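Just one chain follows, in the form predicted alone, and it is written as structure tokens.
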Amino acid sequence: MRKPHILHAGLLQTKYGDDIEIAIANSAAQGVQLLVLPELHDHHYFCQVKDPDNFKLATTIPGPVTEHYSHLAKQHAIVLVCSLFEKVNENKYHNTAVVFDTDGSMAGQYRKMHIPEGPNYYEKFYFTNGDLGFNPIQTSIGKIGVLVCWDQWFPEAARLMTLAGAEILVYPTAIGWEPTDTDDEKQRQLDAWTIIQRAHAIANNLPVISCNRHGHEKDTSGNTAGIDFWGNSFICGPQGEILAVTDDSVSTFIHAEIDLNRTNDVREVWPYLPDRRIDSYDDLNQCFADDK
């Protein structure tokens, strides 16, 4: 058993309109080293409708918004994971996570690779597919494999981050129920969401931080009943064990001590990575069985 390498990690589960700056200060005061914010935390979830005016919400990177969060990261000496609507130019926009190191420097960014499209989640209208690949971001506390929301349903994304050297997987998220869903359907969706991310932890022997927003947000077009973002943010260890979790109804900070050396300890017992049959995985390069 190796000597523990403890990371004090936390997340902020927020609803639209919360004072993020105060929440960051309060979290940092509790000694957190890594703090994760939800997906697109600075805005209402505008992707419920297709409205060209919403492109005005986008920000350049670097720019005034990144300067603001850079200052907060440096002020509180934390590694801070933010989620922004990035404007590259008039024809190219991304759903982008930006990681700031403890000195305020921008350690790196990740552009959401998997973009959903459907009622209440018209993200393809706003976001171009990510073009930075699955590359962990090196920080003073380790390599962070940042993925965003819809990415969390794809085991390939978690695996590629792992193979590139990620020491922890982080998912800023905005996901919820339709208010008209039955209680049974809501539970099935929540269970699926939690299970698949815990499975990424298990399959890759990595801790996972999943940070969701919460609260009801209206569909401004009036075409649907909106979204009840279901919160339930959590932190789990490399065997999928829950280290900290919250429910669906509160803005809160949760945190946990994560022993990063447990990854190697667990891999000695469950050596998934070296036991893979990479010589037989060519068919993973297709979407459906009839693509051959």
Given for the second form:
Protein chains: 2
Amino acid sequence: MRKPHILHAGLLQTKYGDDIEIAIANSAAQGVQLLVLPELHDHHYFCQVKDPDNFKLATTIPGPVTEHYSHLAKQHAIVLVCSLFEKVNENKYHNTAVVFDTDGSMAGQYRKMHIPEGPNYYEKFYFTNGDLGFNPIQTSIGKIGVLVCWDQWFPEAARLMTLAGAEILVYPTAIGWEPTDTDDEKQRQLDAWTIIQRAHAIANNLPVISCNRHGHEKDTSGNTAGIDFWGNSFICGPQGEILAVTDDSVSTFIHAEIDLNRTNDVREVWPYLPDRRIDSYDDLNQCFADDK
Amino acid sequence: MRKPHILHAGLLQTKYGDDIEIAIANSAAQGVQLLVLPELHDHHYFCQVKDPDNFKLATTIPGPVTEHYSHLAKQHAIVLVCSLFEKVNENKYHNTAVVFDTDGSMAGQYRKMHIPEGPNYYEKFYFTNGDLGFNPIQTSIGKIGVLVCWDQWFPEAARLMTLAGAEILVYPTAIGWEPTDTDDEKQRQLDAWTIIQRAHAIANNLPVISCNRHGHEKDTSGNTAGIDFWGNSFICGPQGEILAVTDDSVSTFIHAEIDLNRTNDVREVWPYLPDRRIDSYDDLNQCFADDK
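Given the form predicted alone above, what does the protein look like in the form predicted together with a further copy of the same chain?
The complete assembly is shown below, putting the previous chain first.
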């Protein structure tokens, strides 16, 4: 057993309209070193509709929005994980996480690699597939493997971040229920979401922070009953064990002392990563074959 | 929503010494179409020690052991998933699952691809890495993606079986606690084991059957306190939802009516498999880089 290497990490579960600047200040006052915000925290979840006007919400990186968050990271001396609607140019927009270091510098970006498209989540209308790959972002507190929302359903993403040296996995996310679904279906969806992210922790022996929004947001097209973002943000350790969790219906800050050295302790007890059959994984680069 | 396509499936959670032939007969009498046995069910878990004498336990395929199980599968008209210690020749032994169809024919084999090696689980001493790849086995009741024990920690294995057309994932397994571990550690390990396999169901939208042994088995070397195989076998559906589960300490048969058509229903609600970034997964064929 190694001597503990504690990272004090937290997340801000917010609903649209919360004053995020005040919430960041209050969270930082708790002594947190790393703070994670939900996906696209500066806006309503505009992807519920396909509206060309929404492209106006996008920001350049760097730009006034990153200056704002850079300033907050520096002011509070925290590593801050933001989720922005990035405008690269008139033809290229991304769903981009930006990590600011404690000195306000931009430590790195991650452009969401897996983009969903379906009722209430028309993200392919807005976002180009990420083009920066699965590369963890080096900060003063460690290498952060930032992934975003839909990425959470892909074990490949968590694994690639791990192989590239991530010390923690972080998921800003915006996911919720269709209000018309049955309670049983809602529970299955929430459980599936929690379980698969805890499984990324387990499969890779890394802590995971998953930060969701909460609250109801209307579908302004009127085509659906909107989304009840389900909150339930959590922090777990490298065996998938829950360290902190919220309930579904509050704006809240939760935090935990994560021992980054437990990763290698766990890897020595159940050392499965060295047994990966990299001679036999070629077909992971394939879709379903046509006859499957 | 498709019309249900029900598969009545079960598993036999056994401890070493149980009369498996009688247990199979009793299970088949419940009308099950598919029956799964635990890993290496015909023997004590001999991999706790490195003893050359144990190679005598191995059997050829086909051979008298497969004839025995072929006969039982035909007699009870079930698809039967067995787990055998296979002798290919004097230099090649495998941990091999064999699937028998309802007519007693051998539908196919899977040789365990990921082989563990560590205290109480010296499998690399006995088993060569599997060399048949991740190929589901076609039976009269569907394509079965059989994986074995240690494979369960590798999302790659479940994904490859899925991409190759598996309709259900099946894990014969033999995993347990070190008796000297704390209760907290035992709970974390059991939870991790359950969660990661439920996550394979979720990530791939496939039902999962995981069949473990239970009961204490001594480490005959005297070097450790042996293994308390933890049972807790379960069957879950394509959202990871538990359909049947045992507790840790009994020889038992559990079963469930699995609707194989729910897989495609679920895939239409959250269609993430088409969004896999197969242009960006090359590094899954890599180990950790030297500087990670």
